Amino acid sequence: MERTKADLEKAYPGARIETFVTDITSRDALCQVRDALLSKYGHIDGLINNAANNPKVEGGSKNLGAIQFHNFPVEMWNEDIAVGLTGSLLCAQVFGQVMAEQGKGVIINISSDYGIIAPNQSIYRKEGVPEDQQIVKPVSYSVVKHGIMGLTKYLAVYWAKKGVRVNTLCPASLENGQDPAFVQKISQLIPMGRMSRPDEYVGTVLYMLSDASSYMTGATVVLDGGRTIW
């Protein structure tokens, strides 16, 4: 974090950037950070959501692995759900409750495509390793994925007339060091024929978070390079 924010710093020379280590799934952890930002700042304007155990396929994360459906431990759903589902709330209700008493602020809850479509479980596999020992994305990634859009569109309406605007954004298909055979295969599934690169997200992010976007709310942005719409 501390090297994050010394990099953002020389990129943005002025900026004023503060970082916090915290337990999303605690309340009293996220007051904690909301009432050092607001005794710093006397506001909070923008809120995303974006943390997950997110299954990659290029970082060995414990929940992609070769456990099917079947035996998936409801430990790891019980988890997945705490931090993309619980923590996306929490965070909602602590700081999204400040904007809507300040009167204005916006909410970006991140999604996936695979809030939209299941995941093509065929991507994963690899040839000559047994069905039991096969890589699977699990379930909970699906869930949260799906809920967070559910979160997004009752908030919305929600806080509909008190200034706060709440969106969905739908990244998709992030290439990130993945092996060469697995960009192979998703990207046949990509219209566009490629995978994301991250920079491609910042202009839509400033947008949804900017006064460009004010009369957009309880939206969904899908940037897929058109793979949900095959």
Ligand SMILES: NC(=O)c1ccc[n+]([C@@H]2O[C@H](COP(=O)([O-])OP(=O)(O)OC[C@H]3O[C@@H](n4cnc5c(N)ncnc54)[C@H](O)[C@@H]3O)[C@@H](O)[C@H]2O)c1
The other form holds:
Amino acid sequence: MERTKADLEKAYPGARIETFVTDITSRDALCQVRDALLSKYGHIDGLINNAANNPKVEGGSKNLGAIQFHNFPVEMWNEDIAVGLTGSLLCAQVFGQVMAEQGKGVIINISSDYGIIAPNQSIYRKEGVPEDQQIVKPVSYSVVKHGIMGLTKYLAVYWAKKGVRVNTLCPASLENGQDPAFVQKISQLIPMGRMSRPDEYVGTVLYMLSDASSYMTGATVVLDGGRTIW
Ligand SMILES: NC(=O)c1ccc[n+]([C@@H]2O[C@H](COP(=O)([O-])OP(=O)(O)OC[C@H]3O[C@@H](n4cnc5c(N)ncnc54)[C@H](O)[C@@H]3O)[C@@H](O)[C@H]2O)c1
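For comparison with the form predicted alone, would you give the structure of this protein in the form predicted in complex with this ligand?
Let us now look at the entire complex, which starts with that chain.
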């Protein structure tokens, strides 16, 4: 975080950037961040609920073997829900309430193309791997990403007259050095024929955070190269 902060300060001279280590599943930890921001700046204008647990579905150090739906551990489900849904709820309570009291603010909840469509599990299959060793995109991911949209709509209506706008952004898969066979398989499911780059979200996030989108609330903004309309 310190490195990223230094990079940003260099790229945007004069920008004031604060970093905090926190755990969004802890209300007390979030209240400390809120209080630190309020004591320094006096207001909080935006919240992006972006954190996700992204478990290692291969089982990783827990040696769980291939995790599919039938053996998906409740422990992993609880951890994913705790970050993706409960964490977003707590951030909205702690920071969103400040915005509601100010009479102005913006919340962006990060969902996914998998908040709209089900994962096409065939793209995660590996040739030559036995059926019971194939891994799948976890069910918790779909549930969290669909649930985020419910949170958005609830809050958009709840705070509509308090000046707090709440919207969902659905990014789709970023190319990030994945296995070329995977990149090829997923690209075939995307009308634009490729995965996304991080810089392709910047303009939309700025638009959603700014008054340029002043009449937009409860909306779902989808940036997916057309994947979910195909
Ligand atoms: N990368 C993609 O292709 C893609 C596609 C669609 C949607 N998304 C969504 O975009 C968001 C960001 O994705 P990413 O690829 O950067 O994920 P990532 O795993 O790189 O980042 C998630 C971040 O959440 C943080 N986090 C996890 N638990 C936390 C907790 N309890 N408290 C505080 N922070 C916690 C992690 O430290 C990590 O920095 C996620 O919501 C993801 O579902 C990503």
